[in-house]
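The data below hold one chain only, encoded as structure tokens and taken in the form predicted on its own.
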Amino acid sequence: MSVVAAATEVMRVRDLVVEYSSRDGPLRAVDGASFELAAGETLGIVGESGSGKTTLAMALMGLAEASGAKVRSGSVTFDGVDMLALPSRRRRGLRGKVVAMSFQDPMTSFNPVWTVGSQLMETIRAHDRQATRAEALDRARNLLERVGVPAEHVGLLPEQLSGGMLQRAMIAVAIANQPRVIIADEPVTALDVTVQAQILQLFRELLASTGAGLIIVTHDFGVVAELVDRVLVMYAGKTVELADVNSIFHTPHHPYTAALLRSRPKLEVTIGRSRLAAIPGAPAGPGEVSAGCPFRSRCQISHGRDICATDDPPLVEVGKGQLSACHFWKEVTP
């Protein structure tokens, strides 16, 4: 998939820093994230568990505080308006209307004692006060059909839908008010491969019909290969690489990106004769690295190099549209 070119910018993130409080002081979960998102573009945010992906997604929604975090600095702007600088009431007005989110676990995101239709109707009427209940119900049915859920399921409780149907209903909630940016946190996790393919195709159709920008938070490079235009790779809260999807797969310029790619299962591997290429060590958590490159203890090219222990590598342009935070990015092999 090619990088979206000459498209209208719908979101701009600059120097976003998000921290959690602890007995040992603030723990930085997102450390200076910066990127833009164009209309119709899909950005994938990838990294191991604990890298800061979901915290970043929640901050983009203006929901960092709801997860116990706090935005220390930075901006998230739509049409020049910084959502994070707005009062909470105005910020709520943007959520769902300008930017919306499909959460990782729809079973816990839906209220279990309300029907799926009633929750869709609530979402619709929160941003369209003029809509009657009958109009909202009709729109809820249409939304469910649009995402491949039979309209008659509008009266079912969340527990009465399959995992795939519930994920589709979660997407229906996200697109109910035609947002300009959709954030999907692990949208195909725990779904079988057939349903995964259906959900990814649904996102393609939605982007084509609405022109919205899409941010996919995932650890699955299969999803990245299928759907994403550009990729932001996170490690220990930092952006370590940002590039178009072809560059990420064929010419990665950060050792962490290359290690993630090597650790993918491959169809051509002979069963019983090859092992998966695991990344040594454990991911660095927030606050665990006080100086230098956070990936250095697991890196295959930094051993014995003092600069990796003392200087945090800046995110610099290493190719056309490709950024990397590695002192020795030229030595990274795909």
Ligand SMILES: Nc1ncnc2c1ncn2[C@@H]1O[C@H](COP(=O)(O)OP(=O)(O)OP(=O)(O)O)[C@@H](O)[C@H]1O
The other form holds:
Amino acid sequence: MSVVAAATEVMRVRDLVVEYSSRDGPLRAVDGASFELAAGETLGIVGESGSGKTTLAMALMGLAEASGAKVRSGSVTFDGVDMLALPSRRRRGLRGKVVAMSFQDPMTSFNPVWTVGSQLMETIRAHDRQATRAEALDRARNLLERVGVPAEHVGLLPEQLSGGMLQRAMIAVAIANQPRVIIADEPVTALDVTVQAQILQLFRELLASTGAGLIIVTHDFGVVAELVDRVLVMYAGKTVELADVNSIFHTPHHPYTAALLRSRPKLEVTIGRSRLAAIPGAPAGPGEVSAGCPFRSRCQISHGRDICATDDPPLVEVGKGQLSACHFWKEVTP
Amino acid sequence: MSERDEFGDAHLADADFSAPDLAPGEIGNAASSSSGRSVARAFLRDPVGVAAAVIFVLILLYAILVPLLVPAGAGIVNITSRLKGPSLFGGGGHSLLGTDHLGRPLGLTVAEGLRTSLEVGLAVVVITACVGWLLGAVGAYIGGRVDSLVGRLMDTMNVFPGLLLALAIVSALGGGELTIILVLSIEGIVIFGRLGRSITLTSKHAEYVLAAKAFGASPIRILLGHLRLTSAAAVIALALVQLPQVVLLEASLSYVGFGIQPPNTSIGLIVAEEQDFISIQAWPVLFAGGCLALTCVSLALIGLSVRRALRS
Ligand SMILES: Nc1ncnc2c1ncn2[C@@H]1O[C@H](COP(=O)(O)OP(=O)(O)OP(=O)(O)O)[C@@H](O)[C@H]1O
Ligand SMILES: [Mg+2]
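Same protein, different condition: the form predicted on its own was shown, now please give the form predicted in complex with this ligand.
Zooming out: every chain and molecule, the one shown earlier first.
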């Protein structure tokens, strides 16, 4: 690790393993995630539904237990401090202040019987106990305006705001205490295209003005192309490829990445159908595959070779800053 | 979307509903999705509820204002004019609403009795709602040993039949207003505790609670902010149902002599005292009993109407 990179690194994740318990034993939803994030950098986490993106995001917030999962091993380090090793009270001090998150579904992430402004004030006062009600209200109004929500909306209930407005309010909650890392779980998936563009623009402005690192969870390569510097591709809880955005688009080295890219909706494709329908077979659930490569049953380059069924491919460096978990990464064509 | 469903199901399965609980359903869930203003609007559209509210406000004004407005000394014992009928209906006496068995104006006695009854009722409901909800919510939120401790406490409180316990406590401590409030609160705390517990069990895994944790909210702030507001509508609805019942319970206690003691008075005590003279003059019993009935019926109807409004 170079000195420069070390100076700007804001977050480091090592070998993170997260499991849910189920009737048939533990369900490994995140299986060994490792990456680091630099200040001002945007990391995209992509993968099909159920690949473990939200579970990973929750674990990065130190909220795995609160959402019903369990961290088996690994570390999530901010400024040399492993959040997961901290007692809950100190963990709470980091949440919102060092690392903050905007949730996948803003409709359910606000309390329906509490005004958006009050919930925003609650956020502000969670880390600034000295702030009076009036100060908190003032800051809440400023925050709303900053993310493009009219300040008068402070007194409205969540149900009185549109989906786009609520998503913005959710982002206001995330940036309320100037965190150094923002995690955004599918921030634009539920929105129509014009609003999507506005929200992405908002993220760009916020990153430029705050220098925070952003982790954006999405299954939309459009979002990746627009906003992201580096991409982590997840499949069945595993990181199958990690590379900068140009390598991902031009020289993908994992058949799953290539398949995802091919299944991107082109303009002439009818909308309404599943975006990933072009990948044959159903996505493997976490832990469904016991030995071998989890992607092999849907893989178009495996051709039933033995090693794919017996050996789980390790994540190895295949190019400059590009990691892939495929035995035959050289055979992948974009 | 599907991801959220999985969350919900998983957590319902996770949550350990060890004790059979009051379902939050009916009032709890519906209530949490509507805002105060729309509830008020729905309430005002219901003529029964509005009429009941008007009647209750009139009773309240009567109980509060009459003791304040009647000139001092009007309430003294006057043996010469006992048990007179109301002059209002041409009963021959000097008092608008007749006199009681000690010759005091009945309008004043009953107003004072009503005020005590309502005071006790309101105090009990407010105390039980706050204490009960907090106990149940804290237990359910923390879970584990704290939850079972709270559960056991409530079970213990619930073992004794309410009236029997009341009799025991009143005979030990004497029947002051505070004792009565204490006695009547025991059962209510359990009822509100169960409500607080069941709402908290279902909403503590809500995504907005997770979101609050994600910005660093402390458990206390989550309880007193999110979960208090989520419970508010259901607690208010239950309080409105409880209020007439507590008023009636206090009246029964006082009626059998284990409630409010003279010289203080309450509706139950008035009925008990005046019924000895019922063959001479039935009016005081009828009037006092009628006021009590009207109070309880109007409160019950308000409660029903508010619940309906919360569900709409
Ligand atoms: N509370 C839970 N209990 C048990 N299993 C869960 C729970 N939540 C999620 N899972 C499982 O963990 C896996 C990963 O889920 P996760 O929500 O992280 O996926 P995701 O990539 O965010 O999907 P989506 O794109 O639909 O949001 C899924 O297979 C899911 O079934
Ligand atoms: Mg998700």
